[in-house]
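Only one chain comes next, encoded as structure tokens, the form predicted alone.
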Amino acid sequence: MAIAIRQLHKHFVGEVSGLDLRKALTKDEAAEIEAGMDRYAVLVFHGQDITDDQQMAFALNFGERENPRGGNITKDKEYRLGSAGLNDVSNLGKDGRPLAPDSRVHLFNLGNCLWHSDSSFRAIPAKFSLLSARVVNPKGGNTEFADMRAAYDALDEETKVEIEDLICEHSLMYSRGSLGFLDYTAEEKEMFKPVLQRLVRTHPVHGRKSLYLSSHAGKVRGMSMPEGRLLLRDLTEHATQPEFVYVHKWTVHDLVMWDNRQTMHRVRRYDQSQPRDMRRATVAGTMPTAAQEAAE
């Protein structure tokens, strides 16, 4: 059966059929999916009952696995998943039960409810993310995606000129701090030091420009903190209008794949007393968006 992709949103998002992710991809199939990512930025695969190893094998068609170190707190963190190298973005502890409401890991992970781009807090940010739904929460938990290319295109020319060369500082301490999470060990503070990212980035294949925003962005170089944060807030409000947003309502065994270079996303609030088992494979990026020498 040939691969087919049906567009789901005015600007982006493709629904893929004709592919069984339990089986190895051919080179042609991998190239077709990568071309679909370049075009649609988000791809949805339904009915993919896959193992952790199969999920990672699929991801590795598109680049190397991102090293997960530096993407979460270290103190009190217990890893629930096995050796496949997936990121655990569930609300579950090592015992398979929902984390306690006052759990430090739970409180830190609530930052995923903010608009963000995966790993923008790394000097070389992530390329693709691939999220597999193993257990779906009965209430809430939709994931929303924003097309940052269409959002950039809709800006007026004056704003495009203003922001073209701006550089932002990104850190997990900015995103979590906005929710009041300020409890870090010395090791975590060192690990979460800000990195520099361009505010406007250009896609390496088709050349479209997009806004590179994230809740991890907390400062704009050359601006006072309040002035820079107001600019980032205005741009985020612009980019997350319904016009540019797709809402994914999860069903069990969905796999959604997105390009962090072209989108932002967030999970919506859900009933944390009920299990939600979501596992992410992350494909590493290959280059920084800005030189890091001047990072503080």
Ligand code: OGA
Second form
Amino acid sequence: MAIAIRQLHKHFVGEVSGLDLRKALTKDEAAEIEAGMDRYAVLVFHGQDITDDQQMAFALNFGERENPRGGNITKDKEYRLGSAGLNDVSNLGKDGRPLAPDSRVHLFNLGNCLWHSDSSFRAIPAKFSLLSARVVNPKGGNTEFADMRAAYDALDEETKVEIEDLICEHSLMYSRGSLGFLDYTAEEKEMFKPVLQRLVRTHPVHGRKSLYLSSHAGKVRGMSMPEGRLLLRDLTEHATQPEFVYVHKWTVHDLVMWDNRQTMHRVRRYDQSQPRDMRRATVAGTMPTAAQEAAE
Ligand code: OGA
Ligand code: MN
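Alongside the form predicted alone that was just displayed, please also present the structure of the form predicted in complex with N-oxalylglycine.
Once more the chain from above appears, this time first in line as the rest of the complex follows.
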């Protein structure tokens, strides 16, 4: 069966049929999916009952696996999953039960409820993320995506000129800090040191510009902290209007992949006493968006 892609939202998001992710892709199929990602920025696959290894093998069609080091406070938590190299985005501990409400890992993971682009806190941020639903939460837990190209296009010319060359500092301590998670070990502070990202980035294939926003962004270079944060808030408010947002309601065995270079996403609050098992394969980016100098 041939691959078909049906657009689900005015600006972006394609629903893919005709592909079985348990099987290796041909070169042509991988190229078709990559082209679909460039165009739709988010692709939705239904009914994909895959193993961790199959999920990672599918992801590796699009680049290298991102090294997960530095992305979480892993020290406190034993890694729950096997050797495939997936990020555990569930609310579960190693015993398979929901984490305690006061668990530090749980509190840190709640940061995924803020709009963000994966790994914008890394000097070389992520390219694609592929999230597979293994257990769906009975209440809440929709994931929302915002098209940052359409949001950029809709800015007025004056704003486009103002932000064209701005550089932001991104850190996990900014996103978590905005929720009141403020205590870090010396090792974590070192790991979470801010990195620099352009505020406007250009897609390497089709050349469209997008707003590179993320709740990890906490400072704009050359601006005071409040002035910079207000600009980022205004832009985020603009970019996440319903017009630019697709809401994904999960069914078990859905796989959704997104391009972190052209979208933001967030998960909505859900019943944390019930399991939600989501697993992510992350494809590494290939270049920084800005030269890295010491933070201001
Ligand atoms: C992620 C993420 C949202 C979700 O995997 O990067 O933000 O729905 N997940 O769990
Ligand atoms: Mn994420």
